[in-house]
Amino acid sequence: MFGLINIYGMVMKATSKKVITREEWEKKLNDVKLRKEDMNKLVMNFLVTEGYVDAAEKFRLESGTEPDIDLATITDRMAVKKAVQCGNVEDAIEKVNDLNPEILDTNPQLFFHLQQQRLIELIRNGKVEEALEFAQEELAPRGEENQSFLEELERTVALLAFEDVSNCPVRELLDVSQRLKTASEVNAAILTSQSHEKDPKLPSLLKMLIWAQNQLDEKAAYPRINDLSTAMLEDPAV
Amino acid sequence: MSTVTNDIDINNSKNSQDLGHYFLERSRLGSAQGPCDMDEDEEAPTELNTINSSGGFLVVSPDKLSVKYTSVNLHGHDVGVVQANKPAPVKRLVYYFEIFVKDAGAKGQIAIGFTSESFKMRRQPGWEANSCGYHGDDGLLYRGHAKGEPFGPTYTTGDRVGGGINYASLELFFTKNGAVVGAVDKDMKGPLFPTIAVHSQNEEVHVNFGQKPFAFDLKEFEAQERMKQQMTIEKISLPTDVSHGIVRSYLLHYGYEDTLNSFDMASQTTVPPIYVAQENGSCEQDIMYALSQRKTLRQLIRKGDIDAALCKIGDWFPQIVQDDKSATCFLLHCQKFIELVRVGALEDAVKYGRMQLAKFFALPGFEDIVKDCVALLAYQQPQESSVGYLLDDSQREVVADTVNAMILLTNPDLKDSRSCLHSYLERLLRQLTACCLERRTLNGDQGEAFHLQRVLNSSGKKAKC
């Protein structure tokens, strides 16, 4: 009974919008042709891009889905990423060059950010002299070529001016987030050098779903998925 | 306020029937060539329409791809106009065609544009209502008035000029020698015909409906258009680690247990730590059910060991194989038959077919698949035949997925029977596809549909194999 009243209310309210009932919508959903292989590929793409190398290998065996990249390269890429995350920047640079020397040669910004990270790690470890020497010899010449590099360098060196960095306005450079930022930049550069997209496709598709639902909202009232994590279909608001 | 319906279908037998048929459908999907056929079946212009053209003023070549103005023009009602044989298709991102000005003739009064079906075939496109034309002699754009508006450069002998419809931005655009000249709102109604006009002696124009390469890089233009949309979409933010959770539930749903374990193991050490949402309660429970049994059965089926799989199912979940005429049994029997053909045990295959498959011949819904299976016997090299898809790995996967779903359905604590059929990922992708399709329908069918395959193929990789 109540349901009936609701339906009438909906029809009366939505004068310009097309109203699609749950039943009609579910039929449309069922008519969609989706291939399992394609969903498998999407999952594989996520595992590979996000660096889940063991899971990707298992998934290849369990689902027969071929990864779109050589799995061995993931291990190398993740080793570089991990090195930056742990603060072993020198090690990371060496590993990147082992992987493909062109990555840093063709990407001065990335190289600068790695060097900057190295400087940050030296300062973090209290190696003031070494840090100064490194800044002057390795980073300053690069700053001359590029104004934004110079500003970044000056910002980083400011860390040295404070006995207690908690008072320092640029203290966020010492945060883990700075390492993560640098690590993800290297990660993206390696993927690009391997002719692979730097981001997995799944998040983009989820965003596209949100976008497509918003677009359709303008023209129709239909069952929506509001919570992506449960994929629950919810009746249109009345 | 919205209401969440969580209707639980008590009628289990009806449900498993539906489920089974879903998987039969998926089995058929393997036989379809290429991407899903939801659109792209639209006919596109291929040549000029010689019947409905202003005969007397122009001559259309025998291949129907070029026109020449043969008389001497006297007034504005003796324009030589010709439309394409079909209207521009709409279910795509962009429609585009091009002309090559072979000879600008006496005055170069050439036009390219779009007109409706009822267009008066003695006037320049753009001069009449509901038409649009880019004119060569003055470079003006005419949109339903005798007076043109400043638009682009003039064009003449040797130039390649194009006209297009951008269904994403709902604009008409024109090009000259490969470069976009400009775009205007597409305010015309109904099907639009690519149209060309000539209006002075010896003017000669060749048209290219895509049979030959265009001067304009259409692929790049389309890529740019998609990129624009993508930029808007990428700005949307997602809940933290939602993709991670969806992937995890997918692995759980299909019983990819080894992958799941590796995935979970790696997730524990990820920096920054993965935020795993609080257990999704009932939904999560539904797909945790009988994980290791589901994994084992999937492995057996993927190896092609159907006998062992049948045996284990009989031990663990006898209710699934109780009805020998169910879709699940059918698919298992078919697969057994296929495996026999694969290893070349044709006599055994024949015997098995007579015993287990013959009864399905008369059953609606099974007929076509059983015929395809048996047809494997007719070929010396069945994998190269039209029924070769049955020998693909994906067919084993379909059978494994069927069994997986049927096991999930035997869960006595099942909260939502629909969760057996579709993983979260699949539900989200279905919703995405349906939304895009519905939006297009409400937009006069204009624009392209969403195809997962296109997204998957649009990777940055090029020369790598």
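Remember, it's a predicted structure, so these values are computed and weren't measured experimentally. Positions refer to the first chain, counted from 1. Take the two forms, superpose them, and find the largest set of C-alpha atoms that agree within 1.5 Å; that set is the rigid core. First, how it differs from the form predicted on its own.
Each of 215, 158, 127, 198 but one sits over 12 positions from any hinge; the one at the hinge between the rigid parts between the two forms is 198. Relative to the larger rigid part, the smaller part rotates 13 degrees between the two forms, based on C-alpha fits.
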The other form holds:
Amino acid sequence: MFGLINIYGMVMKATSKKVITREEWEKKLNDVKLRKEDMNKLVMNFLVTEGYVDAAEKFRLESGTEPDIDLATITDRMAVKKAVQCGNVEDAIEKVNDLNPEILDTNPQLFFHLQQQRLIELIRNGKVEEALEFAQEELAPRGEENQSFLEELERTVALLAFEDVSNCPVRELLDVSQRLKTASEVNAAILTSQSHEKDPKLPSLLKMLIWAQNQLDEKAAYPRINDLSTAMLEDPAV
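We have the form predicted in complex with the partner chain; now please give the form predicted on its own.
Since only the chain itself is given, any partners or molecules it might have are not part of what comes next.
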């Protein structure tokens, strides 16, 4: 992948569109030297950041690549993430505090979003009175201090105004995607507290690859990667 991006950069220097054969393209790829150590670090970074602890441990043993974080902490981080994804927000908050109380103490936005998710779960379970009480006691005071929090609270409480939430303009708050969004935010905060990158490098490189190909399309016809899952080169369309 690094090699492809480097080649795209070289080809972009050309001023007129040209056709590059598969043979020429593969020769350029072969001329790009990548260290296996760097590729292994990229894989380990992805496994650690995304929380694949078993795969990371196996990869460590097979490749000799040491992670830049204690793999034991991944299990605890994933337990928090799973709790949020299952709607057990109170449990998730307790687990975060067990890991590092400063995470929520120093991140009011994250704490608000977790409390907002608690409110959503109460509404999901039909606990209307409890939801209203929780919103008034726990979230309203924070909304008074922060306009964006107030707007998010108002959107969430709007769910209570509809007997049929399918007609509610903010019904997406009850989707699983909302849980995933909150879980991802918590995961990133824990990683940051552990001095680890919150996002894996691999997706960023794939985005860079797509951008480079789109730019190169204007300059040349070349063996393109259309399916990122296989990374197969397809002959240039001429």
